[in-house]
Structure formats: C-alpha cells, structure tokens
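The chain below stands alone and is given as structure tokens, in the form predicted on its own.
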Amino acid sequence: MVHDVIVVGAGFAGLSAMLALRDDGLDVLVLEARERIGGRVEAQTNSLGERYDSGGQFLCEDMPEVMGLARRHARTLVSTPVDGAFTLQPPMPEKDGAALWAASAAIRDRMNAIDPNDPGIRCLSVADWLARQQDDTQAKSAFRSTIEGLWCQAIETMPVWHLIDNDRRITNEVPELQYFLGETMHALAEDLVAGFEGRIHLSTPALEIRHGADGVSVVTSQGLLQARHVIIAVPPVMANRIVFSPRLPPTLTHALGVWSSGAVIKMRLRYPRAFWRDQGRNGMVLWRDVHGLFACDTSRDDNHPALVVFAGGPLALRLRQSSEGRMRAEVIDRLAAALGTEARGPLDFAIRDWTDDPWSGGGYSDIVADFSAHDAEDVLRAGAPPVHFACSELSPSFPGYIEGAIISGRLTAEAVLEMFHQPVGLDPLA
C-alpha cells in the first residue's frame, strides 16, 4: 500500500499536518517514536495519583492556534497565579527589584532592535555582544539568567544574530505564562487525534528514508512503508540523526546538522497549601545568583497547590551531574530561602530531566549553533521534495513553543498539498 503522506512525530508539529491534509482528503500515516503521542508535550501522574503537565503547558491569548484548539475541545483555561509579590533572590527591596528587571529588559529591546542581518553581529555570540554592552553588572546577570532559562543554553553558544531572530518571532505582549490547562495540555493533543487513533503507529521510529522521483519509501522495525511524500515533523536535531538514502542534497545536509539541543530540567512540587500566599508572593521566584533558574505557581485551584521549578543551560547539567537526591535537596533549599521552611513539606517532588531524551534531544527547542548558518532555516522549510520538514523551530511565528509547532505543521501541509493539486501533466510524482 502506497500513502499519500507519511509524517514522522507525533508531536504538534506532526499532529497538526496530518489534520491538514486528513481535512483535505488525503490518505495519512503518522509514525512516533515513542509509546504516547505529544512530543516535547507530556503528562504523567504523581505519586498522589494526580496528572499532570511534566513537559510544554503554557499559553496566552497571544498565541491564537493553541488557544482556538483549547476553546474547540472545551477545555479548562487555568488562569496561572500571579496576584501578589514575584520574589527575587537573593533578596532587594522590591523597588530595586523591579528596576533590574526593567534594565535587564531593555537590554533584551536594545539587542532586538538589531538587524539580524547586520554583518557587524554575524560572528558574534550573545555572550560576546553582551560583554560590550556597558549596562550594570547586576542587569547583566539578569539578562543571562532570562536567556539561559528561556532558551536552555549557555549564551557563549548561541549566535546574536539567531536569538534575536528567534526574538523577533514571538510577538506575545501578555504574559506566556498566562494560562495553562486544568486537563493538561497532553489532554489537548489527545483530543487532536480522537478517531484517528488507527493511523497513528507508536513505538515506531523511522530508521532510514529512501526517497526519489517516484515518492518515499520509510524503513522502521516493524518493516518498510511506502508514500508519495513524507513530512520529518521532529525537532532538527532528531532529524539529523535518520538515515537518508540516497544522501539529502549537500545544502540541506549541512542545515539539518547546524543544530544543537539546549538542557532543561522541569520539577513539580506539590504543597497541602499554597503558603506563599500567606506572604502576599504569588510564587515566582527569580534568582539572581544562579542563571537559568525560576519558579512559578501552578496550582490547578485551592486543592492542589503547586510550585513549578525549572534548570535551564549550563545549571541543569550540573544539576543532572548530582544524584537525584542532591538535586532535590538544593531545589527545596533555594526555595525555603525564597519562600520560608514550609517549602520544605512537598507531598510529592516530580522532576522530568528533558536533557538528552532519546526523541527531543534537550530543551524546548534547538537553536542554530554554526555562527555561519544563516539560511539553515531556509533551506529546511523548502525542504527537498517528496521528503518535507516541520518543527517549531522553522515556524514564522512562536519558535520553541507550542503554537510554533502547530504553525510549521499546517505551512508544510499547505506546500505538500500544493503538489498534490497540480494539473497531472504538472506533477513530478504522477
């Protein structure tokens, strides 16, 4: 049998591409790699039996794909926390706080408003451009730790020039953190795949794509399958790691290795009581003294108070170098200093280490790590015809996030149904 379109990852990148072309009537196969479908987006169930989200959750209305699929399925917006004092580490009076955090973000405005293509910046890491900034020392501090934190990599990586690309493609002006969904958000890419179960093939990674003029064929453990296009719908840096045959063009194989996968670490506390109301704090917790550190409220309500914790960059790899015991040990320490020893009593600590997983690769998303790859991204979005790429990486808008992924998605089952609606005598693989 001869699919139209084979997608690999079932992530949202994936599910979202096969609900384009499904709409459109074409026959589709989607193969994911791991036992669940979700991607970077995961649930799993403490040890009081609660679900909850131990990968991507957050949205805003900002982000209108995510939000438009939150409101179809009917699910539960879960307004996140913020009444009350955010509280800094270690401590200032607040007004200073809030003048930190304002210069460490125009840092970040001046920075964007650099033109990506500025040859003066092509070399540069955002280490580098930071060392000639002449901002306080203590904004500069702040201003890695927000980086770092947000994009799980040390900024003597990462080339100006991409994160400010990257920047200028997420164009939310609520908070991102607004909202999460009291029934997670694996519950929405549940929902997404509701009567269409039968074509989605788990624990089925592609191992090898051959592909020509007459379509592809995908080899996996459980045999070949057959298609007249496929869409790798998995971060770059897994992408990389399937075998083409024959070899992708030179071109396309140089983009495809440019990346690299950033090192996050996401905890969940879960308290009897959201004590750190009891202080006037709304439980986001900023640290000034180590980088790529922060905590914020998830309390799905009053029963279930909540504290999520994340390590991002350099300090989630030295945290996964200790035993799990240290890391939770350190955690609850930073957080009794922050919020006082009640923080001390979790009923359950969850810690989900995304570095290294064997079908994401690290962090919320890959960045760019060849300061000379400027049309990496490019050339992966027109792909090489009939094999197609998505990811929340290559999204024109919200890179990294949930609403990227949808996005990428849906623009590469636009192209690959472009193809398909040619006039015959038009069609390179009729």
Ligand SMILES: Cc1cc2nc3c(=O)[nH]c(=O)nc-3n(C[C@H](O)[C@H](O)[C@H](O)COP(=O)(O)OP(=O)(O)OC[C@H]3O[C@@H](n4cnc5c(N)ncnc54)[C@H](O)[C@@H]3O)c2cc1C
Second form
Amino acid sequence: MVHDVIVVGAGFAGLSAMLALRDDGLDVLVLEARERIGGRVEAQTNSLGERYDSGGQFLCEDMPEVMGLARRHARTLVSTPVDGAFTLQPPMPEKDGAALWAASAAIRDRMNAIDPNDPGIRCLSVADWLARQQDDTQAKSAFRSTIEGLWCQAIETMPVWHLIDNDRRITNEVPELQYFLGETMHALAEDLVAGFEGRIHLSTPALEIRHGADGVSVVTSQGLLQARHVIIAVPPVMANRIVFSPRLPPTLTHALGVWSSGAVIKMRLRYPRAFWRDQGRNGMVLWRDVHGLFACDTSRDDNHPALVVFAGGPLALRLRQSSEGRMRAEVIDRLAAALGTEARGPLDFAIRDWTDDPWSGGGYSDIVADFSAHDAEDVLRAGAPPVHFACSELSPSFPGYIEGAIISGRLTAEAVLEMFHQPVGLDPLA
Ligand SMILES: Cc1cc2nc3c(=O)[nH]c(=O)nc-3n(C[C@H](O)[C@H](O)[C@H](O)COP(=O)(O)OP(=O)(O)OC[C@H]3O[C@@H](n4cnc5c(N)ncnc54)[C@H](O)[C@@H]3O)c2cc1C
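The form predicted together with the named molecule, contrasted with the form predicted on its own above:
The next block holds the full complex; its first chain is the one shown before.
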C-alpha cells in the first residue's frame, strides 16, 4: 500500500502536519520512535500518583496556535503563580536586583538590534561578542545566565548571528511562563490524536528513507512502508541520524549536520504547602552564582504546591556527571538557601534529564553550531521533495517552542498539499 504522506515523528510538529494533511483528505501515516506521542512534550506520574509535565509545559497569550488548541480542546489554563517577590540568590537589595536585571535585558536588546547578517559578527560567538561589551561583570554574568538558561548551550559555542536571528522570532510581550495546563500539555497532544490512533505507529523509528521520483520507502524495524511524500518531523540532530538513500543533495546533507542539541534537566518538587508564599515570595528564583539555573512555582492549585527547577547548558552537563543523589542534594541546598529550610521536605522530587535523550538529543531545542551555516534553516525548509522537513527549530515564529512546532508542521504540510493540488503533469510525483 502506498500512503499519500508518511510523517516521521509524533511531536507537535508531526501532529500538526498530520492534522493539516488529514483535513485535506490525504491518507497519512505517522511513525513515532517512542512508545508515546508528544516528543519533547511529555508527562510523567509522580510518587503521589499525579501527572505533571516533565517536558514542554508553558504557553502564553502571544502564542496563538497553542493557545487556540488549548481553548478548542477546553483544557484548563492555569496562571503561573507570580504574585510576590522574585528571589535573587545570593540575595541583593531589591533596587540593585532590579537594576541588574535591567542591565542584563539591555545587553540582550543591544545584541538583538544588530543585523544578523552584519559581516562584523559573522565569526563571533555570543561569548566573543559579550567580551567586547563595556558592561559591568555582574550584568554580563546575568546575561550569560539568561542565555544559557534559555538556549541550554554554552555561549562560547553559539554563533551570535544565530542567537540574534532566533531571539528576534520570539516575540511575546507577555511572559512566556504566563500559563500552563491543569491537565498537562501532554494531555493536549493526546487531544490532537484522538480518533487517529490507528494512523500512528508507536515504537517504530524510521531508520532509512529511500527516495526517488516515484515517492519514498521508509525502512523501519517493523518493515518497509511506502508513500508519495515523507515529512521528517524530528529535531535536526535526530534527522541527521536517519540514513537517506541515495544521499540527499550536498547542501541539504550539510544543513542537517550543522546543529547541536541543548542540554537541559527539568526537576519538579512537590511540597505539602507553598511555604515560599509565607515570606511574600512567588517561588521564582534566579541564581547569580551559577549560570542557567532557574526555579518557578507550578502549583496547579492550593492543594498541589510545586516548584520546577530548570538547569540548562553547561550546568546541566555538570550536574549529570554527579550521582542523582548529589544532584538532588545540590538543588535542595540551593532552594533551602533561597526560600527557607522547608525546601528540604518535598513530598516528591522528580528529575527528567533530557541531556542526550535518545530521540530528541536534548532540549529545549537544537541550535546551529556552525558559524558559517547561515542558510541551514532555509535549505531544510525547502527540503528535497519528496523528502520534507518540519520541527520547531525551523519555525519562522517561536523557534524552540511548542508554538513553533505547530507552525512548522502546518507550513510543511501546506507545501506538500500544494504539490498534491498541482495539475497533473506539474507534480513531479504524479
Ligand atoms: C524540558 C523541556 C521543557 C520545555 N519547556 C517548554 C515550554 O514550557 N514551552 C514551550 O513552548 N516549549 C518548551 N519546550 C520546547 C518544546 O517542547 C519543543 O520545542 C517542541 O515540543 C518540539 O516539537 P517538535 O515536534 O518540533 O519536536 P519533538 O517534540 O522532539 O518531536 C519529534 C518526535 O520525533 C520522534 N523521533 C525522533 N527520531 C525519530 C525517528 N528516527 N523515527 C521516528 N520518530 C522519531 C521523537 O521521539 C519525537 O516524538 C521544552 C522542551 C524541553 C525538553
């Protein structure tokens, strides 16, 4: 049997592509390597029997696609608790903290004002560029912490043009942590596949894509599947692990090889009570003495007090070198110093290490690590029909976010649909 389209990957990009193709009446099959859908959106159950997001979680009003889906499926929007004071650790007077935060944001604004195509920054890493700035050491350190926390890579390895290009597409004006879903973001992924379960083959990694003028054959551990087109909806680092026969054109092969995965560890601590609120704190902690560490309150209601802690970039790589016990001890010590000794008594402490994850490579997203690969995204977006690519990283809006995944999946599906709708004779595969 020859399907119209095989989608490889059941993350939000793949599911969004699947829905757009199905809406147009195409015969679509989705192949997913894991035993579950959702990709970097994942939910786990803690020792108290509660489901929580161990991957992508937050959304905000400035992300219309994911907000639209959440509303359409009547999911519960929980406002991330932010009433109260932020905690800077080690502490500093509130006025100095606000000034430091503003100085770090000013560095980011100054960076983003540079044209990413400016030849003067072509070979600079973010660290190189930062070293040339006149700001004081603490402001630079806070900037570094923000960037390594959000992009989960050492700033020495990030081309500054890529960071600018990426950051300019993250356009929210309201905080990106504005909401999470009471039922988990993963429940929303499950909503998307309701009724299509039979079209999604779990535990079925695509190992090889054989492609030619008459379509594609996808080699899986379960056998060979055929389609007219394939959408590879996986992060670029993962797409680069798939064998293409014959080899893809050299520009495309190169564009697949220039990415590097971020490193992130997401931790969730469920407490008997939201003790941080006693002191007028909102549970959000920014550490100044370590880069890429951040905590916030994710209590879905008063009966479920919880904090999440993210460790990103070099910090995540360092933490994973130690035993899990030492990682827990370090995080608990830091939370106790920031929010008080009750931090030492969580009811549950769950750790999800995404570093080197077998099917995403890491998180939150891949970034371009080759300083000369300015056209990598465009090359991947164009693909080599019948082989097409989609993933959050390739989105014109909110790359690296769930919003970006939905947009990228839909845009790639639209490009494929256009080929199906071309008059016979113009479609190269017709
Ligand atoms: C810890 C963490 C927290 C995050 N927090 C947020 C957040 O709060 N808000 C937000 O908007 N974003 C967040 N993100 C980012 C967001 O989750 C991702 O940008 C988005 O989910 C990516 O979707 P995708 O479909 O592009 O890729 P993925 O979700 O990675 O989906 C790709 C799918 O392809 C599968 N796959 C890979 N290789 C193969 C193969 N060879 N064959 C078959 N299947 C394959 C994978 O198993 C996966 O299911 C977070 C990410 C992480 C890791």
